[in-house]
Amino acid sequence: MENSPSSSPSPVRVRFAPSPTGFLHVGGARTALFNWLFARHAGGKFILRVEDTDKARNTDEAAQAIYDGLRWLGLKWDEGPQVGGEFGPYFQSERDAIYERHLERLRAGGHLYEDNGAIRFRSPRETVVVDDLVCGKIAFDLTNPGTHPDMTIRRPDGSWIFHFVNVVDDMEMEISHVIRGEDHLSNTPKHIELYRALGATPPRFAHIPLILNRDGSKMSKRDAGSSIASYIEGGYAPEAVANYLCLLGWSPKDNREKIDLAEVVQIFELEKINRRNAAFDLDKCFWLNGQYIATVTPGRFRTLCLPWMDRAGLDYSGRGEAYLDAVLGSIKEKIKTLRDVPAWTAFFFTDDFPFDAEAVQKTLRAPGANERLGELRARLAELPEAEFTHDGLEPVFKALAAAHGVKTAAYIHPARVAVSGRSVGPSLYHMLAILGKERVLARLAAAPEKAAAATVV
């Protein structure tokens, strides 16, 4: 007996459903990116159903996590938990008088029998075709109780069997695809058993590749880069994340791989997800976590910024956007992850700013330091205020080199550090121009008394 789609198409509606006993896994996010990807492509509705039948192992931080974890991934459901919809509950928990009613549904048909407490589901003996939208038909012969027993609805304690209550769910919910990941591929045939048994016609299945690591083993809650909060921890872009999970399975056929989700969903279909396994690649997120802020537009860099700032206790009050903009613009070529923004610009922010050992060693107490930042600070006195611009501040760094007959580094270097206490940082001619003129001066005279004063080991 064959699933096979039905002749009149049914509007799309997909879910994640998620267990809440630990953090969103990557696994977990790409299952719901591809379902939010399918739903938002066809004009349909993406839900959150939450799993939570394991009352051991469930928490509400779990739960929490999972919340967190779409939203900062910019998936958002149209139903669900802290969202509502007129198919919930939305915890399996909650929906105990809705399993009653299909149990009994399956006993009066005669489809269920006791043993030693438990519940059991009567297998009708057949071949299932499975016709999967990734993996295509695949025949599972049931026909042997031996190799395929009769499967567990209730346990004797109450409990229900996860086979059970998904398919009610996803009966109830009016589920028109699952999408979900290819370990669950083994299930199918039973849950479209139950599926005929209560009288309903199946979804349409679409069974996503396996995330593995480089080499080969399927990717566990302890491998690196495995949870989402890793990387909101971590400082990545969540426009970058999600971008890179688009490709664990999926791509836009033309070698691109930095690919907005608004493209992406205009273009998604499940029958172009690979059928191999994906390989997991963090290195590769990483590069493409530095692509995507190096390009992001200013406002968004500084909506993504700012928290790893208030963290921080950086007090950018009353500096207005457009400083802040060009102080992040100054850095975002520069830095890899979020998480490196407060040490790249807090002495934008304070003139208390520390000094870094090394640098003030290596620069600011190297033989005739003090005497270049004398007369750096003296030249820069005399350069008019309109002029103290990149354009204007390169000439005179060069002029006094020359006059001096040594390198520009020799003056860019101890004035990188006297005015940032960092030996590297944004390009200097910018920075001094951000921090202006009356700024650098300051701090140029400060800096000598500073170094001597640092600590270094």
Given for the second form:
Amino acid sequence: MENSPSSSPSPVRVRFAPSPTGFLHVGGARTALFNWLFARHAGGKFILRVEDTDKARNTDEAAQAIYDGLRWLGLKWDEGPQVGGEFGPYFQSERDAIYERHLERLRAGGHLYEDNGAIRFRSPRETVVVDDLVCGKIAFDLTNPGTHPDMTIRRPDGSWIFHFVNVVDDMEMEISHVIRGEDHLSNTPKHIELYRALGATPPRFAHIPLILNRDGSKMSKRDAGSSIASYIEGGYAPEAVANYLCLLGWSPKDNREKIDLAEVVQIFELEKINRRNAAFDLDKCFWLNGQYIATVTPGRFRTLCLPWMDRAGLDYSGRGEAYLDAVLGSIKEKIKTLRDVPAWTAFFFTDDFPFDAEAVQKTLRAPGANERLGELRARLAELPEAEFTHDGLEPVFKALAAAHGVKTAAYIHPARVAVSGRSVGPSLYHMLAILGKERVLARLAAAPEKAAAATVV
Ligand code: GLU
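Any chance you could show the form predicted in complex with ligand GLU after that form predicted on its own?
The next block holds the full complex; its first chain is the one shown before.
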């Protein structure tokens, strides 16, 4: 017997198909991420298709927010706007001729009829089983026209209805798996009717659970943390947000929370997506962000920080890279978002840093503060430059406090405010060591006058 050629499975091609009508929200970004993970895991293609048939509601800004958000999250698309590909155009608004062609095929097959200027698809009136990779097999009884009226495909004004163009594009773009939000599950039997009428085999479907607020309501565009732009602006590290989005409906077997995307790519499977709705928890995302920032490599941390420092106008280039990395290293485990970076580092780069009114009032204007700063200055002046390190400074503070019968904090607090203008910051001895002897002495000397001049409300 002759060997029949083994049919190789069709290559994995998935797409994210947003409508550019608002911002990129968490639900959309999570859908994009799951598609991307699935494609990368399978060595397939991730396609971006812009579903812009609704001319009245589409905006260029919304499309831009989608590109920016996906790029920020690190989800590069293999085909789509700005990158091109063999299956374009990737904007539905530019695919009219393709839709006309398929409309004619449906018409020729006797599947269409006109109704008050609109074109409708005549449902075969069957029970359609959706075999979903996440939700399992679900039978939809479409036999009753009362509950399932024939769907419109084209409006009287000639514009296309979502169902039709979505199906045509998935066919034409040879999409193998449709991974999308569960809100589309009830559309899927209708889509399967269309595939069949067009003589095509439907792709596999995977409908991912909805994202709910902690109170059980469906997450909406108005909820805090719903827009990806709010994370970009909020000083989140993209890897933390991507990690958090992974956990909305998926989790590694060992229930780890912090897990790198590269590892998720290795182990991601659609069958492991949770059936239950996902609960959105901004606090958890915030926490993860702190975890990421504290543990990223110095090089990556610098890349994350520089745009924030640039934006704040900090002139950080003068003292060289080693100094910059020492500064950033001193705050890495302390800050919660990248927004904190300018305020936590400005005083390292200029002597003209602001004094926080509350810190001044509480610490520098406290009785005895000026005397303590004077004592400290006298002692530190005697410390050799080479001992101006964390380990060299600590005993000086301790000895001084012991000699005066007070807690070390009595020197630490005013010293901190004197050299940084703030009551929170990096660990004090590290901070002094980075600033160096000369600047520390000058700042301790200048502090009483600065404190007196600071406006306190
Ligand atoms: N444009 C549709 C949406 O944004 C696409 C749905 C789908 O992925 O099929 O909901």
